[in-house]
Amino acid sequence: MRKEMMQELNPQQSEMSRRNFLKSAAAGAAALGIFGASSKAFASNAAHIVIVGGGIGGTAAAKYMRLLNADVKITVIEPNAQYIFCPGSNEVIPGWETLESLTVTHTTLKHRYGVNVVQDHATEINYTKKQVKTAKGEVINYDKLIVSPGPTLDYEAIDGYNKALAESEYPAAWHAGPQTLKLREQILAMKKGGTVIISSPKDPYRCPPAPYERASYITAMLKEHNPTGKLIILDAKDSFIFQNVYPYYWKTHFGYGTDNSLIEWVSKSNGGEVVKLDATNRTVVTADGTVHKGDVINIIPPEKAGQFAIKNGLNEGDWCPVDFRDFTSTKFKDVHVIGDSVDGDPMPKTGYIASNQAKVVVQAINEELHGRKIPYPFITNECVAMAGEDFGMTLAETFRYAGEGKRLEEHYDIPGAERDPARSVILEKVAKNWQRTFRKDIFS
């Protein structure tokens, strides 16, 4: 049974033609006229979009596939009821922002866009039957199938650490929830004097600036409530993005460089990837073999694919490898996937790039059903971050196809801090903007 569910098709003997899935799958349906149909309005030969993951990725497909569709059936599966947005979850450690406020649902998504949402957990991918199978036994079949799963947090890739630690004594908070709310009191309760530590992941992972705009949260916490205490980030890379307008907010604010600095950064060349947690002792070991201690230590891990996406074979590696012009699985016919799972250097790992990659996949599967050519991709990212109340930056990135078996052509431009500080002013209201405007656009 499991051969079978893991099979990939023969492309010369099992493939359905591009003109078979035109006739077989084109939608059937009059239209919805306002979205606010139920699944039993279409009918029965329209084609189905079946979707597995609920956060960003997955909800901007159905959404956005509803947008360019009104007759075609589509299903969500997700096995949460309520989705909390990561972007801007670092604010609430400090207290800037709630958990209730990033907190949504699939409300509007089942009834202004007529999403069928399953609350289940997908399990498994019959490639061969088009099938999709949860974990309370229903099994779905879909015309096309979109993975959104998000990362895997690979846990015990750091010695000594675990998911239980992560959910108790040792938050990650890479997912926001009860771990950002305990990573806030752990700060808040940590003795005068104390030093938090906060190990950032080797690239690729989610959100690229995060470990440091949390850094830079927690350091005002300390210069705040805990002016003796001191943040260390210990990272397994040599650089991080927005390294051109962190330690220039640092060394204004936080004494940055000095031996009085309330915040240090050691790069991997340095000594600073950490491998081993000794959670007796609330040490941590880095590659070179120094030893730090910490009273408050937030391992982020290192990512991989999404565990559904691995389950089911569409990974090479840790990631799942894609055919740009429209993500599409390079294993399995009729797959796209998109979001964190994707190996799709030089793409970062984004909720607005998981976002972008929705409507290139759902444009493409429109055109398939009307029988036009995929158009050739074009992505933008644009990423926001902060380094407190009154400081934001941002970056600007585009994507380009580049040709058939090519990465994406990317270009950018991250504007320096010290060029213009009254313009970082500004920019911490662009940034509190965008992720609300984000958060309406995705779920409302």
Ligand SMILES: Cc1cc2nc3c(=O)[nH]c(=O)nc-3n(C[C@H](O)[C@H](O)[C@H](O)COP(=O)(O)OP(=O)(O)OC[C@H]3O[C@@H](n4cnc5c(N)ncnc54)[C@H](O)[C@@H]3O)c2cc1C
Contents of the next structure:
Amino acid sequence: MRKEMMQELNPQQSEMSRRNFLKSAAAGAAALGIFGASSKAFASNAAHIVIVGGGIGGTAAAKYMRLLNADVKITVIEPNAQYIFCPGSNEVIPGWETLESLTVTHTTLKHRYGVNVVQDHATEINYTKKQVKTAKGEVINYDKLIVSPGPTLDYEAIDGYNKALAESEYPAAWHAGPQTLKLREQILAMKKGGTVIISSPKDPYRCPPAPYERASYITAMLKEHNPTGKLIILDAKDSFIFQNVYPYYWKTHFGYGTDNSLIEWVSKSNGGEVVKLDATNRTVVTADGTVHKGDVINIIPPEKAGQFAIKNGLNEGDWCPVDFRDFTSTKFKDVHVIGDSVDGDPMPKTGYIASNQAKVVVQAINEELHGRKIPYPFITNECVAMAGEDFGMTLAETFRYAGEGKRLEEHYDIPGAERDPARSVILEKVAKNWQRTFRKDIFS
Ligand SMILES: Cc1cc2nc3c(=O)[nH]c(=O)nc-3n(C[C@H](O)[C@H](O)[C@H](O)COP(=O)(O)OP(=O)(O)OC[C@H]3O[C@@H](n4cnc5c(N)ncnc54)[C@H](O)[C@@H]3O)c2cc1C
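Could you present the same protein in the form predicted in complex with the ligand, rather than the form predicted on its own shown above?
Now the complete complex, all chains and molecules, led by this one.
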């Protein structure tokens, strides 16, 4: 039953609806018998909340669902035994951070929060039967399905680029992991006076400041190890977040804007949009036909919703439309989509946002279970980014529900670095600390 209908019911009717919801949940789970021994810990009449994706959005949903409701059954379907956080992964490139310290598991989710974690790929949703199939052939019934599969990196959108090249000589490093280390190795091994190219994608993509953060760190590496080298950002956009801050840092540290600058930014209008990679000759071609030679080429591909969401028709175009009241899919009932896959503009695609969307969804589910009115969402984003080990920046945003069929209403403020340079020092500490505490918020 949809939430709007639940809200209109009187308390007696609501209680009956809740019982029906719980009854169908219990029947589904019992019919499947998929939970084995661990399921016996749950109340037999509990609803079953199934979550696809055990990254930031999915794990936050599972944990906070449990914190709100001790009785529901919760299952997370996630193929990987470990999750490597992207927040903080740019710092691996200059060697300020390690992949190990960014790596977490779902152990706490299983043992502290009693969540059933199925280590498998979800493949197919049967919306009529309310079931999810997995690659190994499991069929899992749900009462509510939360989908948070992250984005698809659309390598092929750049002519000549593909996943195999990203995994070998042309790391995208946009999922933290081996490609991040490969990029670091390539920069350290680059010939003296060589050029690093970063291709920054069109909007929207995960973590809007991250290409410029990465560019700043790599330029600092050049300054230290290869001062005749250069970094060029070729951009598929004409502007970027923190554009009132990064150039200030680049001017101060790298001579940005002078003939000897270690860093250059080429906007889309000035021919920055990369459309082709020539892997044999290590060149990229931009939309205006200019050929750029790069000794290290880091193409951050454009993105679209996760493959699982697209394959199951949750998308319209590149992204998945939702009702912002509770992130239910506008296409299928009892399915919520959160995280990078959502058509969430003006919300940026960040982990912090994904985790707060998760909280909106689990609260709505819990209120519906109890026959109560669901609250209007008010979502916050505290975006922290860095330019160097001595320089952080922050952006505070809020997103308020603006009515049915409308996008969330955004309010934000970005302090300018030049206005308060001393503040940038402490913001770097804040950024690092945020990363640590955020990992704990989601995974412990
Ligand atoms: C370099 C970089 C730096 C970043 N820094 C920050 C930052 O400082 N702050 C911030 O808030 N955000 C940051 N982000 C963004 C953040 O990582 C993402 O926005 C966030 O991870 C989105 O959460 P998600 O749940 O949508 O996707 P993810 O966290 O990517 O999780 C998706 C999960 O779904 C799983 N999955 C995919 N398909 C299936 C399937 N078929 N079946 C089952 N499971 C599946 C995947 O294995 C994965 O574990 C950064 C990103 C990058 C690239």
